[in-house]
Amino acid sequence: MSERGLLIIVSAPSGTGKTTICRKVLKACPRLEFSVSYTTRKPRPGEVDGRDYHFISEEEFKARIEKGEFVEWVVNYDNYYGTSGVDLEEKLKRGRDVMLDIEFRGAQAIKERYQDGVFVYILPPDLTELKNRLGKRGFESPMVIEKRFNQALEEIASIFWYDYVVFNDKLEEAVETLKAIYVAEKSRRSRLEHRIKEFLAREKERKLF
């Protein structure tokens, strides 16, 4: 019997560098898989269907809601975003570790169902830097940027239920911190109880314990 996989949920305000950090950690940790969310928004430059998101129509998204397929879903800036509960459970039951890159409200919904998940929030060095990063993205209007910034302020004031906070002052340091959180959580005693019991039983049979 394999141990159930670990679920790590990463959230951050838009423009914080969350996606870049997550991709680097995933590349460095082969046992960690990315849970690809579903969305009704159009792909941004460089995004690939099935890698960054599953891009589907609003009609299909609503049909999946009716079927109860999503473990969490939200409407954000007139677009729908959601996580497939079936896909997530299948990976965790196989013992695969899964990373979710989702926004604040989606993370709250996941927390209600997955109390043993590891919740991480990424912060920018300061709010001035966050606003500058939002403005440099180049694909959103000043009105949307201002809306995202104001939403970020509301989120940041309410992040105290997250397990960890990572400041993205320097990208590589933030990546190493998130990797360290993942490695430490994999070694948490409560997650290894089945393996510990097997170890003790085996060594008792060998009369070495």
Second form
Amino acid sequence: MSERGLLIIVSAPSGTGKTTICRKVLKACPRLEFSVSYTTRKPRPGEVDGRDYHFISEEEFKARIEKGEFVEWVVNYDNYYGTSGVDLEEKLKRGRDVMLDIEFRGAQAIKERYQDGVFVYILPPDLTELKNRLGKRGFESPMVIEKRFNQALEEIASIFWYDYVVFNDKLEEAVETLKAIYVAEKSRRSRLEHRIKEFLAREKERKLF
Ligand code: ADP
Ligand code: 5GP
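Moving from the form predicted alone to the form predicted together with guanosine-5'-monophosphate (5GP):
The complete assembly is shown below, putting the previous chain first.
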């Protein structure tokens, strides 16, 4: 019997570099799968339906809320965002580890259901750099960037709720730090109970223990 998968939840103020970091970590860790959220926001250039998000209409999103499909959902920046409970459970049951890129309220809801999740907050080196990066993304007007920046200032207070903090100063260092958190959490004894039992039973049978 394989271990149940691990959940790693990553939050950050918009523009910090969370998408960039998560993509690199996912690429480097084949057992780790991305939880593709549902959203009513429009796709940005380069985003692929089913890979980055499931892009759906508000009508469809509300119908899915009615059916109780989301383990958590929020309205953020005038759009709906939600995590499918069925998709998540299916991955965990297969023994897959799952990365969720969600904001604070969603992370809190996930914690209620999955107490052993690992909660990580990513911070920019400073707020001037955050503003630069928001601009660098290139798909928002100065007014929207200002709005995102102000929301970021409010959101940063949630940092004290998280288990781990990663500063995204040098990108490669931040990627390595997030990977290290994941690898260390995978090695917790409490997550390896099945494997330890199997090891002991096998070696007892071989009369080596
Ligand atoms: P988020 O998903 O947090 O909104 P993105 O991953 O889209 O942020 O990154 C925002 C911008 O900052 C992008 O142009 C990205 O290339 C850039 N970026 C990310 N990390 C760094 C870093 N460590 N140093 C400099 N620029 C970065
Ligand atoms: P963006 O529109 O920039 O992709 O995402 C905006 C914010 O919504 C980010 O903070 C992102 O982490 C969050 N988000 C994306 N998907 C979900 C989700 O399914 N649930 C919640 N609660 N937040 C999400």
